[in-house]
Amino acid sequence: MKTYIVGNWKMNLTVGESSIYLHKLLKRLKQARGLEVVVAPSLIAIQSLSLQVDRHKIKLAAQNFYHQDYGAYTGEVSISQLRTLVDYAIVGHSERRYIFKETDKDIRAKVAAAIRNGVTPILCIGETASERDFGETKDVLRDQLFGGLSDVSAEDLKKVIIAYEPVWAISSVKGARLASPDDIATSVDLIHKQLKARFGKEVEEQIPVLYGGSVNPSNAGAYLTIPGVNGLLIGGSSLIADHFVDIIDLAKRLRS
């Protein structure tokens, strides 16, 4: 299975800054077998970056989209409009769930829309600090996981990536704390067991599971060596070229 290093730029960088940064990354990166590097720029930068990117080195992802393919939805952009520009799309990120109040119904519709349009959805799931403290992690992960996948056929499940991103470990969240490898291993194991129980071992083994939450060059190695973790979803460190490249190089070394 591939290792995925995904950089989520969130609402940062202008179109010009995004172009300069991508140019810098492309100069420093070499294609590596079995390693998929993905960046998710702001929506306004995707089109211009799609003309600049070398897809042998870096793939593009959308941070968000609307689940309908077309129609009278003022201000929205559909994944069918983005499908020639991006290969991946982030769905269900905690900021979409908790700031913008996206429901499991919204998220499952987006997952299905991405697959329908030939784009790989990266389905984010994760519990809040209070849910963790009250022992609800297992139930939250199950509900978010199967809530997001309920409109996906058995055949299409292999086209989905899962990202475990505990809300309490995201650096931009007030009171965030660093997740230990043991914390992550326990939750990732739960995800794999839930996938296996619902869909069978053969399907479960084809679904990559990533980790995201305050990832940086200092802890990326420990996270990448956790059993069942197939890559990283990176926020702040993906905006710093040296940090992002260091993490990518580390992933390459671990695969060799």
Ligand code: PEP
Second form
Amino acid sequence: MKTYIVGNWKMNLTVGESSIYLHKLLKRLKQARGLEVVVAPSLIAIQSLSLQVDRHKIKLAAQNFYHQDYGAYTGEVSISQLRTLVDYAIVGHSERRYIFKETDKDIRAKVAAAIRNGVTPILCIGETASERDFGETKDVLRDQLFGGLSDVSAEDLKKVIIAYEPVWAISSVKGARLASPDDIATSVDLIHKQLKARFGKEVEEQIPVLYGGSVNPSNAGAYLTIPGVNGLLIGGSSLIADHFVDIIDLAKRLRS
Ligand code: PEP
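Switch from the form predicted on its own to the form predicted in complex with this ligand and give that structure.
What follows is the whole complex; the chain from before opens it.
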């Protein structure tokens, strides 16, 4: 299985700044076998970056899209409009769930739309601090996982990536704290077990599970070596070129 290093730029960088940053990354990165580097720029920059990017080195992801393919949905952009520009799409990020009130039903429709359009969905799941404190982590992960995947056929499940992102560990969340490798190992193991129980071993073994939450160059090595973790989804640190490249180099070294 590949190692995925995914940077989510969120609502940061202008079109010009995004282009300068991508140029810097492309200059510093070499193609690496087994490593998939992905960046998710703001929607407005995606088209120009798709012309600039070298897809052998870096793939693009959408941060969000609407689940219908076309029609009278003023202000929305569909994944069928984005499909020639991106290879991946982040779905169900906690900021979409909690700020924009996306439900599992909305998320399920987006996962299905991405797959229908040949784009790999990166389905984010993770418990909040209070859900964790109330001992609800297992139930929340199960509900978000199957809430997002229940319309996906067994064959298409192999085209999905899961990102475990405990909301309490995301750097921009007030009072965020670092998740320990043990915390993550327990949840990632739960996710693998739930996938296996529902879809079988053969499918489960093909679904990458990433970790996201305050990853930086100093903790990335510890997170990348957790059994069952196949890569990282990175917010804040992906905006600092030196940090993002350091994490990619580390992932490369760990694979060799
Ligand atoms: C995120 O929001 O998906 C994320 C992982 O952010 P950060 O790395 O800044 O915690």
